[in-house]
Structures are given as C-alpha cells and as structure tokens.
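One chain follows as structure tokens, the form predicted on its own.
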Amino acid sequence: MADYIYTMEIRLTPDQMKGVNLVQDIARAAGITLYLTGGAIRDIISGFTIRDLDFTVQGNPLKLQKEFDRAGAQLAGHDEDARTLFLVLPGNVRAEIGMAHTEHYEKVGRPPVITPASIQEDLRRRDFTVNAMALSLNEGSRGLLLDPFNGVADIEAKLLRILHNYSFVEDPSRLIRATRFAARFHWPMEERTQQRYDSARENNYIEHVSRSAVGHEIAQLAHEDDPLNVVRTLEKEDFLKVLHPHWTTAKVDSSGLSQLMKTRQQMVDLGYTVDPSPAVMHFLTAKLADKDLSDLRRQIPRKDLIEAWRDIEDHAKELAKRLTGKEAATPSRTWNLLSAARPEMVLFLAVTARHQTVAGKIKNFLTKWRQVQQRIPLPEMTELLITPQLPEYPKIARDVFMLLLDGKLRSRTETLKFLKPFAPPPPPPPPPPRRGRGPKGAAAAVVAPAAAVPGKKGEVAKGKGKGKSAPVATPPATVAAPVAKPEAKAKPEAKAKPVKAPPKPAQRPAKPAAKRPAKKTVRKKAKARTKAKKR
C-alpha cells in the first residue's frame, strides 16, 4: 500500500503543509471528520503544482468559522447552499472546506438540491474519476485513500473520465472544466466520456451553466500555469463567451501575460513565494470595457481575488513612486525597500513599469544585484572566526552586502579590512602538560633500581642467615660490591631503607653509573684467590 501521508508532506509546500495541520487540528477539536479531497489529491498523486488545498467535512463547515478567525486564517467568501467555506490560511494558503453532500438535479439548469452526506456518497456526485478521491486526516485512519472509482489508475493513464452518462447534463458547468483540464494536464478525454462531450455541445447544454459555477470558472483561470494557452482553448470551443459575451483572446494582453509568466518563474527559482493570479486578471482582462470588469468581478465566489485584483495598479503606482524617491536614493535603500515589498506588486511592476529608472532598479534587483552576495569574502570570514555561530553575524554579511553594493567596499583587500576589527579573539591556548610529582614508588623505581649482584640481570642477591631471600637497594653509584668469600658464613643482610626521591628527577643531571666487570673476569679472579689459600 503506497504511502500517501507521506507523498503528502513533500509534495506540499511548508505553509500548505502548516495549513493541514491547521485544518485537522481545528476539526479534531470540533469532533469533525476530515477529509482531504478533490483537486488537492489529484495535484499530489500526478506531480502537478497544488495550487489550493480542498477538505471536505462530514458536517457543516460554517460553525467552524470562529475558530478559524482565532487561527489566523481570513474569509475569502463562503457558500451557504453548498455549506462551503473559502479561506486564507496562514502563509498566504488559498483553502475551500466543504460540507460532504449530494446533488439531486430535478432539471436541467436548475440549482441541485443539496442533501447532507457521507464522504461516500460525496465522491459520487463529483465530475471526473481524477477528482473522485479523498485522503483521510482522521486517527486510526489517517492516511487511508479512498478510491472508488479507480482515480489513481486514469492519473498513471493520463485520462479523463466522466463519473456516468449524465455528468455533462447535470452539470453544463463541467463542459468548461473538461476543456480547461486537457489544456492544463495535455490529457485526452476517455472515448466514452469523449462521445458525451461532443453531444452535450452539439445539444447546446452549456445555455443551462448556472451564474456561480461560471464564476468559479473564471477564477481558476487566474492560478493556471499557462493561462493564455487555456484562454485560446476555451475560445476554440466557444466556451470563452459562456465566460463573458465580450471577453476574446484579442482582449487579452499576451505579450504582458507571457512576459509575467517568466518572470514569475525567474522570482520562484530565486526563492519568492508568489501569487500571480491578481496580475494574471490583469493582463487576461487588459482591453475589456469597466462594464464588462465589473461583471466579471460580481460572478467570482473568492472576495480576496477581487480586492488583490482591483487594487493591484493603484499599489504598484505607489511602489513605483517611492522608487524614484529618497528612499530609494542608493543601491542599498532600493534593495531594502524592495525586499520588504510584497512580492506580487514587484512581480506586476517588473511587467508594467513605465518609468526607466523604476524598471532599471527592479532589474537590478532580480539580476545584477544577486550576483554582489558573490563577492562577499565567505572563505575569510571563516579564517578570521566570523561564522554564523556569531549571534552578530547576520548584521555584519548585511553590512558587507550593502556597503559592496554602493560601491564602498571596492576590493577584497578593502573588505578583509572591514571585517577585521568584528573578529573574536583568537581562543586560548592549551595548557602545558604537567610536571609535577608522580607518584611516589615510579619515582623510587626510577631512581634506585635493584641491585646488580653475579648472576643474572635484574635479580636479587640471595643471603644465608635463615635461608630468606632480602631484596638489596642500591644506588646506581654502588652498583659494583665486593665479593664475599666462600668461607666465611653470610650476615642476613638488614632491610634497605626506601630512598626518597629526589625533588625534580626530570631536571636532576644523572650520575654516570659505575662500570661493571665482566663477569668472566670476576669469576676467574675468585677461582686465583680460592686456590692460593689452599697452597
């Protein structure tokens, strides 16, 4: 069984990760069934960009809307049929939560009759088997996929299906989405949902859309990837006047679109997390009539793309206008300024800009400036100690960068200079080893070995009193004793008193020790004495 908790977390970006968690810990809370479900899996399962999160509740979703605002997630809108809430969460998350439900359509282009029920029969009432899906977010099921109509199977075949024969009947509205899914996805339709496709246009179904689905419709064409390839599908199949009688590709700004899109992409590959859609409004709707925008903005379900959208010129006019003020006199006061602007309004003033130095500036900002963070002496920095283990370091790269940037920090040499002084001081050296006294039978070890007596090296000298055994001391000068002779009888030696050791042996020169005979020669000179006495 495939992991899909875990396919979740990677494939989902940190915030939209934190708004699962935000979602699932608010409806555990309430003692809510959660579901994550539609789009958000389908997107997961094929590789896609998510683009929105979809949950759907076994309840109402409404009484939830409290806890939500004290979450820090924003209404965007919500549907009071449908039991549907449109969200905001943290991070700038677009999320829809729904109440599990079923559509009974009593004719067609009238409003479904929508009954409470379970994530069961709610999968059965969605449009295609891509979209027929649900993860489970509860305990003791977490992570279970439902799949009752072989989803995952049409996404590995890259195929659009229709749930039944009816789907385009009851819903015109999936018309649209159909088109709009092969343009985003390159997916072709199943042959049997083909068929029902091309009879539900040539019937003329799509007079029968209801006004709210139309205006879902029009939303997503702002998070599309390739939006203007989506526009000009939907107008070869007539689908772009269900939309707004007056809205053609010939009113579209393409070449703004196209150059919004790269450099949309440019931003993302720098680390920007940015929301196009309210620009992508703009340039889709470049050349209709304020009439015809007002429309258009009335049939969208989500407020928040309408207010980001209608008010997205007057706040790029007022970016631009403090780019061209003190505030943006040097380098380093652009950069400031810009870094702390919402990325959507530098996005749309990259395309838009007017005014040279405004889009030089900008320019600058996504291109020459990012290549200043080069030279800053990284290698070092690290020499001199200067690491981000500093709790200073972060305020002294700024301060490189920026002086690097106005052009004050000219060389490498220049830089080095600056950063010295910010250098800690080198740490301590290691203490010397120790001198001292040791302990004090090594010291006697050293200083009096035993004593060397004929035989063999290292042993004892033997006595004779009461057939014990003494050990014999003796310093290295008195190494050479005299050899006793064999007539007369041995005294028992008496014990030697331990010597002390010297107060520093390691400084103390060594006397030279006394040269000992060979022992051949000591041998022979007992033997001469031995047999004199006898004559």
Second form
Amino acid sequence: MADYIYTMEIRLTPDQMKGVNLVQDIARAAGITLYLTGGAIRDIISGFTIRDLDFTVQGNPLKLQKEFDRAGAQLAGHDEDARTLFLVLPGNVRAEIGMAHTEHYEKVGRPPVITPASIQEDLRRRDFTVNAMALSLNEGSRGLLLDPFNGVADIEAKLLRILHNYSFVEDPSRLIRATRFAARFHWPMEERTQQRYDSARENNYIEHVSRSAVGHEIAQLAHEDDPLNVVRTLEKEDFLKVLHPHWTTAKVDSSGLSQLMKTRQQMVDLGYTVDPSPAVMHFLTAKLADKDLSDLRRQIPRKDLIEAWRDIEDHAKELAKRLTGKEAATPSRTWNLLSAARPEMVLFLAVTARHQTVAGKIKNFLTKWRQVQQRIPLPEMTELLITPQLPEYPKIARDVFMLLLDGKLRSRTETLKFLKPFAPPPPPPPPPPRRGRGPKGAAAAVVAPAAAVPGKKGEVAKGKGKGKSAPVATPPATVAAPVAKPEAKAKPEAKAKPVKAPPKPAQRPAKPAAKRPAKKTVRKKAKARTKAKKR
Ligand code: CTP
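Next, give the form predicted in complex with cytidine-5'-triphosphate (CTP), keeping in mind that what was shown is the form predicted on its own.
Whole complex next, starting from this chain.
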C-alpha cells in the first residue's frame, strides 16, 4: 500500500500540515471520525498546488465551532443544510469541514435531500472519480486511502470521469466544475463523461443550477492559478453568464490580472505567503457595475473573501497614504512600514498604485532593497564571531541593513568599523596540559583532556580539579541575513536610530600560570629517592 501519509506530509505546506493536525486533534477529542477528502487528496496525489483542505467527518462539524474558535481558527461561514464549516485555520489555511452525507435528488433543479451517512456513502455522491477519495486521519487506520472509484488510476490517466450517468442532471453545477477542472489541469473528459456533458449542455440543464452552487463556483475562481484562462473557457462554454448574466471577459481587467499573477509569483519567490484571491476577484470583475458586484458578492458563501474583496481598494488607499507620509520618509522606514503591512495589500498596491512615489517605493521594496542585503559582510561577521548564536545578532544584522539602506554606511570599511565593537571577546585558550610528577601523572598528561573518559584508570575524571576538559570552541554556524525574510505580521518599528557602538567588553583577566617546581629541585628530589631506595 502506498504511504499516503508520507505523501501528504511532503506535499502540504508546514501551515497546512499544522492545520491537518489541529483538525485531527479536535475531531479525536470529540470522538468524531475524520477524513481528508476531495480536491486536497486529488492535488496531493497529482502534484498540483493544494489550494485548500476539505475534511469530512462522520458527525456534525457545526458542533465543533467552539473548539475551532479556541484553537485560533476563524469562522468564515457555514452551510446549515450541508452542515459544513468554512474556516481559516492559523497560517491563513483555508479549510472546509463537512458532514459525511448522501444527496437524494427528488426533482431536477430542486436542492437535494441531505441525510447523514458513512464516508463510503458520501464518496458515492461526489462529482468526479478524482474527487471521490478519502484519506483516513483516524487512530488505527491513519493513512488508509479509500478510493472506491479508482480515482488514482484516473489521475494517472489524467481523465475527468463522472461516477454515474445522472451526475450532470442531478447537480448541473458539475458542468461548470468539469469545464473549470479541464481548463485548470488540461485533463480531458473521459468519453462517456464527455457525451453526458454535451447532452446536458444541449438540454440546457444548467438553468436548474442552485444559487448556492453558483456562489460556491464564483468563489472558486478567486483561487485559480490562471483565472483568466478559466474565465475564458467558461465563457466559451456559455457558463460565465450563469455565474452572472452581465459577466463577460470584456469586464475583466486582463492586464491588471496578469500583472497581479506575475507580482504574486515574485512575492512567493521572495518567501511571502500571499493570498491573491480578493485581488483576483477585483480584476476579474473590474468593469462590472456596482450593483452587479453586490449581486455577485451576496452569493458567495465565504464571508472572509467577500469582505477582503470589498475592502481591498480602501485598505490599499490607506497604505498608499502612509507611504507618502513621514512614516515612510527614509528607505529604512519604508522598509519597516511595508514589512509590517499585510502582503496582500503590498501585492495589490504593487499592481494598482498610480502615485509615482508609492509605486517606486513598493518596487524598491520588492527588488532593489533586497540586493542591499547582499552588502551585509557575512563572512567578516563570522570572523568577528558575530553569528546567530549571539543573542543580539538579529538586532545587529538588522541595524546594519537599515544603515546600509539609508546610505549611512557607504563602504565595506565603514560597515566593518561599525560592526567591530559588537564582536564578542574570543573564547579563552585551552589550558596547557598538566605535567604530573610520577608515572601516574605523566600518563594523565598524555591523555587529551577533551577526550578523557571519566572513571577509567590512567585517565582524568571530569570536573575533579585535575585535568578538567578544555573548553571546545563551537564552529560558527552559517549566517543567514535575518532581514531577508518577509515579516508579514511584524510590528512597525518606531524609528531606525543609528546604533551606538557598545562599550568594549572587559577582557577576562588571564589566570596566573600554576607554579611548577624548578627542574633542579626535581632532579635533586629524584636522586634523594633513589638513594633512599638503595639504602
Ligand atoms: N463536490 C461535489 N459536487 C459539487 C461540489 C463539490 O461532488 N458540486 C465534492 C467534490 O468531491 C469536491 C469536494 O466536494 O472535491 C470539495 O469541493 P470544492 O472545494 O468545490 O472542490 P475541490 O475539488 O476542492 O476543487 P478546488 O481545487 O477547485 O478547490
């Protein structure tokens, strides 16, 4: 059996993995059976980006709200009928926790009757084979993959396959989903699925799609890696107007969107975790009327997305204003301001800023100022023993960076002059090996004190005065510039004050060397001993 836990652990981001553990702990404590399901499993196995975590529990997840709240998760919405919680787990991890259920469609176009069910039954009500898998997160079966429709084989074959002939009739939103997945993964539909899809389109089943399913699909567009491509494909298949009758690709700000995706990649490469979804929605609907925008937003089930999308322009304006004020009067202050800002706002402003000063500052923040970090003389700092082992290292490295940014340290010589006073005193040299008097002492002197094993004959016992272990200097670790990391949630610094050099550390007084008897005296004493023996 393939080890899916291992695959999961290496494919999920550290924050997503923490999210899995958190949900697992809460479900275990509540005695509820838990599975990772749907798109998360598909993406773990296929190697595509894992956009969110879908969990299914055998029980009612709405009862766990308080526990999630206590664990620091934000509730982004819930669906009372399907008993689903929409959460943002710590680390900005999107998650959905749904109840395992069956859906019974009594009439086309009517919402299904939802009944609690086992995980096996739940998998049977799903859209495509590649989405109908579950990974157990339960004690005793953790890592077991339930794959009743051979979804793994379809992932390998890169095919979208419905589970039964009535799939598109029962839930016409699957027509939109099939189009979206085909555009995203470039996976064609399997032959029979394609036939059912064509016939459902011809018979216009899509007009029976439920409002809540439409809202869900609108929100999903925000998380696509290539949203413009997906929107174009939906339009070609006549499904974009299902999401909103006035929505066309002409209403999209395509150049803004493509700039957004490029800048997002640039920020990801710099190490930022940035959620572009509110900005994606902004550009996808840039030319729609305000009323259409409110209609679209009203249908989306996740209130975190609605709010972030609605407020993005106002928040960006606020940040732009601060960037033109005193708070950003110097490069170092601007750096601190942008480091403390939400990466989502930096991203949005990077694409939309019209004010030259604002645009220039953000550009410098993402490019030119990063190169200044390379001027921090790391090898020389290591030589000076200014390494991450020092408690004050982060502050020193940060101060050098700030001074370099502001042009207050203009050359290497100036930088080293600034750094030298921070160098800690070198570690004291190891004490010289002790020479003993008799053969015992001589043997002890031969044994290197650091390698001494306490308790063995002829060797030196540790910490008993005689032959204490010499202090071993730890090799300096590789130094990483701490300022290189994005500081999404760092507090803004008050002022970048030039740093005063610390007072010179007092040198430790050298230990007086132990007095040794003069050579002559030793020889005399030895002679006396030999005489005594002879006698
Ligand atoms: N699902 C379904 N039919 C639908 C919507 C959802 O069967 N109309 C099931 C699928 O098993 C899907 C899971 O619910 O995998 C989660 O839905 P959703 O988050 O919309 O889809 P994902 O597959 O996770 O897709 P994405 O990668 O776009 O998030």
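Everything numeric here is computed off the predicted structure, so don't read it as measured data. If you superpose the two forms and keep the largest set of C-alpha atoms that fall within 1.5 Å, you have the rigid core. Residue numbers count along the first chain shown, from 1.
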*Would you say P429 moves between these two forms, meaning its CA shifts by 2 Å or more once the core is fitted?*
yes
